[in-house]
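Next up: a single chain in structure tokens, the form predicted alone.
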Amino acid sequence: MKRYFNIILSVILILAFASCGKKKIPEGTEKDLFVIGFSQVGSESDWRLANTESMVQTFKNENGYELIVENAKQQQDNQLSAIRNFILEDVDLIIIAPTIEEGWDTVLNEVHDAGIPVIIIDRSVNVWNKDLFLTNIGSDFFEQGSRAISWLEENDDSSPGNRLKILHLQGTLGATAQIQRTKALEDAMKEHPNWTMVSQLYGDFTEAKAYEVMTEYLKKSRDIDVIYSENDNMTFGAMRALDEAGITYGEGGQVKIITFDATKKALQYCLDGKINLCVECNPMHGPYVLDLIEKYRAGEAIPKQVYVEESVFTKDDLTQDFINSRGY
């Protein structure tokens, strides 16, 4: 008897063992899912809940994919963690979306050399070797902040001899959306000597944190004619700051607001000519990776960088209709 449940005992054993390190199947297909791992910066804004959603929306099991999404809280450090636990899994492509541009050598060989392909969204990676990586998809970063300036352009106001007094909220510093649209605009203000930068205030893509500088900031100066915020969050947080403060903003306000991403919210404010500007930032990049990872199985060649399709919006762009069907 003994015997016998030993016999038992190692087949079961056996048939553990084999099914160890496959991936999932479907129901209804033989076929094994594609395992991807995806490094997602974190949720501090509403640009990036959405971007996260398309990217859970599009790679789904029935689609033949398994998406492994890990929330790095805005610290490289976990991002740099998760990486090396998706080489352990042994996935078949890791998709990143970056805290900052630096720092990304030494993990993105690791990848390398465990022969997983990479691809980058949304920010960008600054890295000595271009084929670490498979293809860059994201916003075309300095062309959303160049829009903002030509609108300003447009739309200065200041008298002859005044100057146009500018308050800058800057996103994560070392962020590629963070540097391009800051040197949009300090390109700017080197060809406008009439344009002032009053104050460079650091709001970290989040709303509570643009909302605490932007208070402190206004118990010294309320001297301030546009706000250029670098992402819709800090935008929002600014608002309420300057709500408290009883300063005026939007059409026919003290303060004209530039803001970055046009989220529905953001979009909301402009029709109701609370926002001056809302420049987009496309958070919808599932199907633009989806169509290259497909292509690269396929064997085919893919482009290095691909932008993905934005627009700018004031509000006599916008209807309600327009915005009540917006999917972020």
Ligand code: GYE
The other form holds:
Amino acid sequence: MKRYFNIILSVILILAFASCGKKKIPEGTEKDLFVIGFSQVGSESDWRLANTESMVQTFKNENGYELIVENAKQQQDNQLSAIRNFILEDVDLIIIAPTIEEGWDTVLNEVHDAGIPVIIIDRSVNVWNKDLFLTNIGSDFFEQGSRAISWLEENDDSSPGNRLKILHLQGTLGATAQIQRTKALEDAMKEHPNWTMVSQLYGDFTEAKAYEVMTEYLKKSRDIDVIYSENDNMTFGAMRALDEAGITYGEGGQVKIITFDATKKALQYCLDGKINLCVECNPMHGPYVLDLIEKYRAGEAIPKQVYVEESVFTKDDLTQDFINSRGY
Ligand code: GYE
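Moving on from the form predicted alone, kindly provide the form predicted together with the ligand as a structure.
Whole complex next, starting from this chain.
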């Protein structure tokens, strides 16, 4: 009796393990799912949530994909362990949205040795061997910064002999979005002797951090003409701090606000005259990544760098209908 019991138990265990395999067969098809491990930066901003959603909506089971999303909570170490787990799980492809640019050589070599292809999205990685990833899809962050600078050049209304006082809110240090947006501003500072940087504050791309640093800053000084904020959520935090300090901003206000991302909420503030310029950063990467993966799987060549389409918005470019129809 015990022998029969053991045999039945073994069969149950084998069936249980077999059903835990990574490749589930979608109902009604005989085809295996293509399994993708996606190491996402975190959920620090509205942009990030829209980016994750775009990936989830694109890589669905009914399209032949299984997407495993790992949220790194803005910690590179979390990404490294998620990626090593993806290797153990033997996924078909790994997508990484890297927190920062440095520190990827070792883990990407491990992925390479395991024979798993890698796609980098959003920000970039700085590795010696560029063959460690297939392609990098994201924004041209320096171009975004340059667009902001062009607008500021055209809207610099500081009177002759007076300086234009710029406060810079920075995102996660070492992230491509921070490095390049900062570079565009710092380069421009050198070319405009009448522009002065009153402070660079670290906001880590989050509303809470930006609110905190701005509140502290405004206790010491209120003399600001422009806020150059490297993402919408930091902008929202800064706006709250300005409100509490009784400082006006936006159209006709003391402080001009430039923000990056152009998510729905920021566009609404722009239409309402509270934000002067929204520099768009397109988070809808899903369709771009899908296209490249399909090409790769079909054995076609794919470009090493792909930039998504984006533009800039002032109040004059916006209508309520346009904002309502936006996906993010
Ligand atoms: O601007 C910010 C997010 O890397 C483009 O990260 C992304 C940036 C985006 O947290 O909102």
